[in-house]
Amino acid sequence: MTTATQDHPPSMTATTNCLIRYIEIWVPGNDGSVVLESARVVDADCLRALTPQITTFQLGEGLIGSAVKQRSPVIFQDLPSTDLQRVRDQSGVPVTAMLAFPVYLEDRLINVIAVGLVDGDGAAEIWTRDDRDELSVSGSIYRGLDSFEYMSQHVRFPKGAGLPGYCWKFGVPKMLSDPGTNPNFIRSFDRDRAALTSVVGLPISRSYGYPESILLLMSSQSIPLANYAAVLKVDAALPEDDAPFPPITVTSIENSSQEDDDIDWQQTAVDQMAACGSCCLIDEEALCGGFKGVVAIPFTKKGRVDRAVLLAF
């Protein structure tokens, strides 16, 4: 790993009402490496930008090397964990868990996100393909869901049934509002102290065709994931060998976490993504959706970017 200057923690504050409170992008450096391109803390009342000590990563290094190697999403939770030490260190935050996944189009890696988390009501799982040609949770973190926790450690999901089968069988993310009414996400929460209110799907990587792990994003009403999380259904032109994206045009919201929600500053951070080619980081000044900063994620399918999903703060 390579290390740089460090800027000077503040005191450990909540000052926003999400779970994700500090965001890292890495991107693919030579030999394996990937190396950090912007890490970001969620204020109140900004993305305030930060210079960790720790800028690249070896294959298999870490939790962010560990997520490119495995191809999937990896979850380091509790200490004692260097991980979770640095960014507490660096960020002042105080995170209890870190969840990193790696994005490809098609099978080029082009970012590895990593988010931490502080406590509070919600869930992460990931799911991956087992012996019996279905999905079971291999990695997760839950929080004020317990008998959620124990169901689902004994559930199954053959391709296309519940929300990881879904992402699974079509390779695309999936976004659900009210899960616990909602007839493609069978298992309850009604026991538990969480309430679950949005449960977002995001395939990762792919293998004959088919994603080789489905990583679940679960907001509960007490604390969101995110203080706005949306998957968009885009039209875009196959790209060119070693070009920017093409354009990208936002042609509905599939589902969000805001009633009534219209195309506008969306298209925005669609248009960032593409003139980037790649996930990115975008702030305010971009938007006008009074957000402070939201993170795009592209999705392909058939060779070109179907979907978008946006996590904004």
The other form holds:
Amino acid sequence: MTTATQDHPPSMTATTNCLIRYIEIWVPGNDGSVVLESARVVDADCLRALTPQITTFQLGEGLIGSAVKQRSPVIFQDLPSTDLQRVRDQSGVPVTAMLAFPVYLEDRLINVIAVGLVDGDGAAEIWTRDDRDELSVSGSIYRGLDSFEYMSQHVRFPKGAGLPGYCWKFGVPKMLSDPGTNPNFIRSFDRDRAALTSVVGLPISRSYGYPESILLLMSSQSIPLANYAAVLKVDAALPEDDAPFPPITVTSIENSSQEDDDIDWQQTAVDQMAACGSCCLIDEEALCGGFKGVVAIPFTKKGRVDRAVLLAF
Amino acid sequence: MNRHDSRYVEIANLTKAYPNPFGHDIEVVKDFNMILRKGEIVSVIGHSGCGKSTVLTMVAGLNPISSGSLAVQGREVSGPGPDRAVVFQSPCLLPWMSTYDNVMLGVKQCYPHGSKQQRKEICEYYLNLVGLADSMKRFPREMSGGMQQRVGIARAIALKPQVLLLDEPFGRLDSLTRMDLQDVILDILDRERITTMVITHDVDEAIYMSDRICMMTNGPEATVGQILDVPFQRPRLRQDVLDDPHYYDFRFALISFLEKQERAKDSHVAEVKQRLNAADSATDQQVTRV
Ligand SMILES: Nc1ncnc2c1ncn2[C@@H]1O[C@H](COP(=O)(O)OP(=O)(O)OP(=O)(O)O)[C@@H](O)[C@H]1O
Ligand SMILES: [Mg+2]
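Starting from the form predicted alone shown above, please give the structure in the form predicted in complex with its partner chain.
Entire complex below, previous chain first.
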């Protein structure tokens, strides 16, 4: 088992230098199961496709099944974990944490997205509502952020407060650049080694105004989570059932990890997402602005597709 | 803990708008949300002028709410009531009355059916608690600021309130007197389990005194920035708290919050102004179109 990583040495070049090095997209099957749609390794020059052995999980089973059952992101970071081992073996990537989250269009589950993270500074947090309607951290991974980690377990955000409270109040994903100086990022990480450079908040929600949880993904100066991340404002009516979306226009890039970012290939990514009617993975460089690939995730608000989040590698 | 105890005071979307000189309503506090458990001590910190007193006086019922709601023990309240007692920075004692009579004034209203002896015992009990057993006959002018504040505290607590609201109660006192009075209050609150909201500018006071610290963002449209749960067990010893290795994590979190708010002040004001102007011109256009 342990030799698997040696058989496929992970390619470590500047272009693979991001924390997310492995991606899976799952779709709901019959009877509550979830079925693998695609699995990719972030390699030096491409998103390499894999054909894993396990392609179905039952409700509540493993990382993926738990994300569906709990309707919440799930983070696994403790070895031995069969999920971590499974991914390490089949991909050859030395992932040390796995994160999976469900994606809903209103109350309909459309995907589970799972990502594998390699070692490096950064953080991911799951915020859930407690009995006094405040958000607190219910699952997390922190690296290089000891003081931030300690304080965060004591932080509570009521609706509207902090980035998690914003995502809850407005029911939209939100990206903040420069959390160290950005007043909308309330907590401080100045006592820690890791300097956070951007934070993306994703509401995991089946009905507007009542998120099941909020997922926060945080990149550090030493290594980003993905080579590119953006929250796009889009607008389209929500299709019935699993029909494709009508054409979706990107109205603006609300925030991205790139300065002076203009709408260009992002519209193509959103077009593909519209054609799928769900999250989609594009791996043609020509369609991804020179990135190796991109994952596009739709978010709905009040019956419309209202935002798209892009993660590119 | 039953439902009413776990949501003893429920502050939902509390908002206060004051008209500015140009006749616009400016929301100084907007959508302030917080739930207090029974017996909890919550301190509120934030920059001068952000709206702390506005929140506290709205909770006290002394300042009308523009929108939002306030419930104590599951019952919506508006206006002041005997369930909530307030102590301000200056105790506002009646100068022509002795310490004892100042406290008795409230006790008479609060225990109209009590016997003379019972009322006397209540006054003496609370004046004793705040360390004024020997000064009951003194007049305010004969006492230091710290002693007067002790009277104010005794007067508030003798009313047996369910909720105690303290607005910078030690703001005018030197640091030794301040520490003394913090312990007096904590001792009483540990005995009586009164749900308490205390406004302070002092981060060390906030950490030492409270179960939770509510950090307010800058106004206009000030609101809850974040809440910190303070994990130190009550009753507390000051030295234990100071010796805790995480004390400085808390201190740092509070100070860096305040510093960041300060740095963002100008841009926040500009952003709110711009948004209000945009809303204004939108309504103007609507008006001209009609
Ligand atoms: N009656 C009033 N009319 C108009 N504006 C008011 C009124 N009372 C208070 N304000 C404004 O509301 C804002 C909040 O005031 P508040 O007294 O609540 O602040 P605070 O946080 O208690 O400040 P401090 O720490 O200095 O006591 C201030 O900008 C103040 O100027
Ligand atoms: Mg004040």
